[in-house]
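Only one chain is given next, in structure tokens, and it is the form predicted on its own.
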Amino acid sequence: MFPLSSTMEIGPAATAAIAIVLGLGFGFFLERAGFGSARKLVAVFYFYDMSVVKVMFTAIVTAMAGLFLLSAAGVLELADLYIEPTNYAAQVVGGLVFGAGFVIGGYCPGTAVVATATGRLDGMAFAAGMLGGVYAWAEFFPGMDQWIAENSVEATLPGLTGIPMGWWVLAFVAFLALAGWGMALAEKRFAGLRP
């Protein structure tokens, strides 16, 4: 996703090595943060431990601000970044299925792999179900990927609204601060639900 290839020569072996190092590092830090535990992950739905939302939202805003600053400094062209095309219907349905799976199973795909790597049986069951679902999707909905691709658009907040990226970065930083304050209040309010 990050356009390293526009600034340096990277072969297939180096690409694979970078992917393995980043994947292992990401998994290690997810596990160290406790995100390989379904109990920690579903706590967010009971509002007594908002760590997952805090980490994910902070990561998103940090990446957004970092990309904007690199662009403003002339180090990176935002137009060089790959943007996954958006199909609104597929994203709504996918979001609902993902959310339901998260609530029922206690994992997202990444954290299920982390749990599997650490020997958690529930993580293994979730990962097996996820792979089964991927297989079922490919087997029973063969033309759906083409329909999604043909009905997708490249959508960004600046492109949709006409508001420059810098203002969006400021808005998200402010929202992150406000959300952090709200989540801290929720954690205090619902602390009694902690098992």
The other form holds:
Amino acid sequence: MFPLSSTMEIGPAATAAIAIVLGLGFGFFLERAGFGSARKLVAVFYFYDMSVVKVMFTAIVTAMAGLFLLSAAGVLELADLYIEPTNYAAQVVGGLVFGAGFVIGGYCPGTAVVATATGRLDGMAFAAGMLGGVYAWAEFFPGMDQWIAENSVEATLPGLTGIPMGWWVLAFVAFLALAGWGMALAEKRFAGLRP
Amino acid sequence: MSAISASRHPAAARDTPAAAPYWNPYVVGFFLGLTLLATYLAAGRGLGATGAFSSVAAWLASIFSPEHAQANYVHSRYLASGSPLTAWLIFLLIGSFVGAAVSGLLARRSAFTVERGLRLSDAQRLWLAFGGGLIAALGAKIARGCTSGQALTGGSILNAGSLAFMLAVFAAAYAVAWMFRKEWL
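With the form predicted on its own already on screen, would you show the form predicted together with the partner chain?
Whole complex next, starting from this chain.
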């Protein structure tokens, strides 16, 4: 039955409408969390407000549990979902560069859109920098883009370890509970850093 | 300019009774997770943000020179399925923009301000935001995804590369944060 994209024919207009509706939810909830504010976002890197990790991790665990339960119930075909192929060097190097840009710029690509939508001028500057960055990548590094694309393989934790997805879901839920307790302690310990 | 400098303390502005408090992060995370799940169920793929910027870049390149854009390995991928401005991620981002604008207005958080610490100027902050955006874009292109497309989307399906990306992002950010504390603290 799911995903709908592989069980029924969805025209371009319907696809666009679905994307807009899902985007509405994405933007709305990101703003509700306070992620249109650079200071709220970077606070996580000074430990006095761990909201970024709380929101991200809860979202990941919720979606993960949903995917697992629906596939276990036989209504979702996990193999039909698109998974970005892995190239560890690319994801680690890219992640390191991205992390530095996150602290310096105060946003990530999605939250810069949220910030722009709520009037933050620095969010607009970040988005302009993003556009310049992706343009520069296409112009100056097409060879590297091609190398990464051609040297990536599918690699998921259940596939690599042989441990089924359900156990991973349980492990992530347990880790979230533990992390929630640790983050509450950290926020108390570093409350003095709050500007 | 006065409208901008008058709101030099955006955090303080939010603390006034006029602005609604943010939702509990675990509650928002749950709803965000459901949004991501719905995206998977409907489209067979997750959320993303960087790809929309790449589509716009490809569109701009094709305005300047269609031949050049078609010959470019990166641009041409975003031009492959018709106009790059009708890509799935563009509509997703348009929706995100509207959803965020509605939420910000309802909570009285929308304002033309600059988010920064108290020890630097608006101009300094804007240049840092631009530079950070440029760096983050390069990182996202190397990693083939950002916090949306890799960390959230790939993480929820236990994609090994996405989890490696997430660890690397936080490692670098915590390492760099102290150097840039003047920007924020």
